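In the form predicted alone, a lone chain appears below as structure tokens.
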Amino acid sequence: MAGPVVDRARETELIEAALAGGANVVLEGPPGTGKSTLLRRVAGDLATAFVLVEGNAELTPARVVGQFDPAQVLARGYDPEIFVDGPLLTAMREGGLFYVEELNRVPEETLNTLLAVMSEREIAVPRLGVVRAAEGFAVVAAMNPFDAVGTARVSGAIYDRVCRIAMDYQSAEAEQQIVTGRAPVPSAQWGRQAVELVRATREHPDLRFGSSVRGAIDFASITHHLAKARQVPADDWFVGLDAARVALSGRVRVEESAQRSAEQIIEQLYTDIFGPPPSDESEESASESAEGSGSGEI
């Protein structure tokens, strides 16, 4: 079951005109902004099949359209009995949403068996025939355009096949009420914060981009555990901190010009944002009641 969309509706309006109008869609936007969790959505609003890939570098097209059953083929030689429909027939013939993860990490050779099904909606299988796609199917697509690590530029051809829709990140405050629905935090003061916190790193900079909302969710969902194995309260500042480093150091990618670590700059921002470690405050309150005393006596 698809997961609660907060802040979407535009995005949700537009994807479904779009394939109201019989195009295919895809999504382009940074990890985390919700581009899966939205189709599923919208899959299961129009109630319609919605078959998954993930894009990877292992996305044969065989995997993608099927393939005979080899077992049998010495048997029955390539009847059409035995052919096991990959992911890509799968929602053809039921005419649903055929749904490519990661669009830019597919290898080329794949994405160009799509190009006929996009564009004709059937498919040429060999010793098999041709394919027609149900009333209703479409592909549809996620990409994140910002991470050159596993990925390729998608071709001039399967953009002309597609309506793209950019996602960026949601608001503040769509932001803190998908924290607070998904994971358990002190106060809402400490879950503004929590966000604040993430939305802060993508600004930073030392960090060539910074962390999605699940960042933040994993900051509070770890600070709360954290908090209970070590008995302290939930909003224990050095709780905090400890979690913030664990669940963010990882999502974000520092500059190599920068001078400092991932977990560094982690670090300056929580202080920054839920201040100074309680030590240094007792400290400075300890040294301005000494001054006070000293200048008393004289």
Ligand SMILES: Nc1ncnc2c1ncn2[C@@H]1O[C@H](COP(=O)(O)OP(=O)(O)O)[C@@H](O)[C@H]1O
The other form holds:
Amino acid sequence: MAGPVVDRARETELIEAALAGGANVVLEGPPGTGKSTLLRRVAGDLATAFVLVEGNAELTPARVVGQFDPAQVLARGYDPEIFVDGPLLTAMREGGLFYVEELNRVPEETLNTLLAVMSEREIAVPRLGVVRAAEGFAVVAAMNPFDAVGTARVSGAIYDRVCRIAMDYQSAEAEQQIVTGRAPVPSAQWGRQAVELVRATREHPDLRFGSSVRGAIDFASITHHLAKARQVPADDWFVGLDAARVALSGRVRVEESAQRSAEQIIEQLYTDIFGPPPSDESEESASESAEGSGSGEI
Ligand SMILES: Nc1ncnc2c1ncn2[C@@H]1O[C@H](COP(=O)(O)OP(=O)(O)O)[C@@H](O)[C@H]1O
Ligand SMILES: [Mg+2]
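Next up, the form predicted in complex with the ligand, please; the one we just looked at was the form predicted alone.
And the full complex, kicking off with our chain again.
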């Protein structure tokens, strides 16, 4: 799924410079800002191994470091031959990038294991011995600074061992390019409006946070498939509205004080940006010849 990376030349340069100097890197930014995409590209550019782990409560030190194959320990004892490398040791031995997504969700004891590796470039594994990282090894991590889960846990000790690169939302032009590269878009104009709508969710006073470009990609893709299923043109107004609701209503968070649901807010934004439903217009023109229709003209 690694399509071309749109923009981000500056961030790419910064990451590569930090890694070239032997630093560890953390990318901080909201979901969907291209952190994983960018780090994959950098690993590709450097032709280096890229070992990814997802930060969550189950990521124990044994999971990242590895362990002696429990089935064989009885018969063979703690023979180094039966040690199964975890992702961290794999990256260290290969001189690759050890990439941790959602760093702030990693349990404390695992963070402590990483801390030692980040500063010493080696790890002492009980009964196995010391494993030194090959040239090129680095810990790279990504986190969402607004993540409600466990954000406070990333300690100053970790921050002291990483270079931090902030990833903000892409520009509107970049988002259009990303969407066009990932999903069939009815027209360039439609693509611009779809991105405008998604960006508007990030600024809306009733929304605590809005959708990332992932929402725009799904919006376009659902529109395409729904229009096909309904056998209507790809830019059908009603198809777009349904697609916008489906793609975006779960991705935004409504402020507690707001009087409206996520779907209502998205419908309003959709009408603001894509215009009123076409039936309104035909009713209007129909009502010109009839006497006073319900909604009338304003
Ligand atoms: N600069 C970019 N170039 C190409 N695709 C991008 C870019 N930024 C984001 N995307 C696309 O948007 C989606 C989310 O990007 P991702 O890298 O997973 O974000 P993050 O890791 O920050 O949550 C993916 O489908 C990715 O392909
Ligand atoms: Mg990611």
